[in-house]
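Only one chain is shown below, in structure tokens, and it's the form predicted on its own.
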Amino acid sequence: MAIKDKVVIITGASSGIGEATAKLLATKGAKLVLGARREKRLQKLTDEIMKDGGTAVFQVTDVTKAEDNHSLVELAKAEFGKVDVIFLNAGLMPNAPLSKLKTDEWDRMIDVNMKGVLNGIGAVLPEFIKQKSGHVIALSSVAGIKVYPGAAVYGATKWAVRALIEALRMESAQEGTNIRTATLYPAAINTELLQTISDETTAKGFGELYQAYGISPDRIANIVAFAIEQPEDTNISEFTVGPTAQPW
């Protein structure tokens, strides 16, 4: 299906994969509803999209708050009359060994990476059920299909995303609501995720890995566009994406 005129909500839209996806979908004619915590970054991105002839609105959004997610859906309906796609992209990766006992970071990852996805699903699902169509795209990670030392809690949240989105796909098929889903498992993608790592040893290791192998966020944006462009009767459930040179 053509992306043109589809109404797409993107969380975590102020940088990285969210920003790259917004820019790409705008060139394809999507009507964008952008959410993130950083208002200035959202305003700048929206201005750039509009200047280039695209269509976008934004709202400061904390995905850990259910009401913010509902407000983002209401903004889409108020501006464009509907929602076709939601890209649940917001995430944090403050990795560290469990033995460091960074329990405050565990809580933040669970709140953003897992509850944030649930909040987005909870906000958009009534609309998708009512219109018997919709597309939920969620960002997991290769840490959501493989276990890595130093990424236990991050990986656990990303395995949870995998389970949630696959169950949503299966339930929608059973219920006849025609909701498509896609879960993305990126490997080393150069975004701001590394800046959330507070443990020095872990940050150094991941920094070296990403410096050696990392590719740009627009590679993931291309996958999001590909998923949306498939015919309505076709669901591609999972995409594992990473640098050609990365050996795992």
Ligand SMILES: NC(=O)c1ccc[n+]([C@@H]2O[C@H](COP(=O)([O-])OP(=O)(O)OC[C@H]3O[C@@H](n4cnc5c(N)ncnc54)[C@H](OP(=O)(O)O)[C@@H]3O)[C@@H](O)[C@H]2O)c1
The other form holds:
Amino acid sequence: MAIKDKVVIITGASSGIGEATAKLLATKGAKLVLGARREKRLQKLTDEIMKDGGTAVFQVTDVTKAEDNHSLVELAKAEFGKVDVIFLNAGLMPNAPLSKLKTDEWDRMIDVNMKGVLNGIGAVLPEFIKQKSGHVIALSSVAGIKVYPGAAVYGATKWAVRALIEALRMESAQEGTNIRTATLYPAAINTELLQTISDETTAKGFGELYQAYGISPDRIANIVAFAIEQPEDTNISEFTVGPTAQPW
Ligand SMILES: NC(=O)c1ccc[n+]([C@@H]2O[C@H](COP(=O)([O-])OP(=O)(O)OC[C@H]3O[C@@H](n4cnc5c(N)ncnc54)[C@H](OP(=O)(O)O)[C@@H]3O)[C@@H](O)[C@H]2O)c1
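Mind giving me the form predicted together with the ligand, seeing as the form predicted on its own was just shown?
Okay, now the whole complex, with that chain kicking things off.
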């Protein structure tokens, strides 16, 4: 399916994977609707895309608020008449051992990484059902297919994303709504994600790992574009993507 003129919502577009994907899809002619909390970053990205001949609008969005997700969909409809793809990318990773009892961070990860994805699905699904088409692409993580110490809650939220998106794929096929899905499982990608880690020992460990192996968020943007570009009758459900040199 050609990306040109597809209306694509991206959550967490203000940095990292979301930003890289917005830039790539803009060059391919997508009409972008960008959401995140940092307004200045969204404004700058939108200006850059427009200056380079692309099409983008933005709205300050907190994915933990159901109404913000709905108004992102409304913005897409008002500006471009429809939504073709939603890229549920917003997330954070304040990893730490459970024994550190960082319970506020547990809540935050559940709210953003899991409930944020559900809120996005809830906002876009009525449109996709009405249209009998649409594509939900979501960010899980290698932590959503492997368990590792220090990532208990983060991993749990990413396993949840995996379950939600796969069930959505199956239900949509059963219901004949023609909705495609893809779940991405990246390993070390160099973004601002590690800045969300407050536990010093964990931050140091991940910092060293990413410094040694991390690759550019452009690599994930390429996968998002590839998933969208498949023919309408073809669904690639899962992509595990990471640095060739990363040993785990
Ligand atoms: N980098 C990796 O190695 C890696 C690996 C596997 C999976 N992932 C996943 O990839 C996704 C993107 O992360 P990234 O690596 O690109 O990190 P990043 O640079 O920190 O980007 C995270 C994005 O999420 C947004 N965000 C956070 N809380 C939000 C909220 N409540 N509402 C709306 N937006 C929110 C941030 O924007 P604002 O702060 O402006 O709201 C930011 O744009 C995440 O789901 C992450 O778990 C990353």
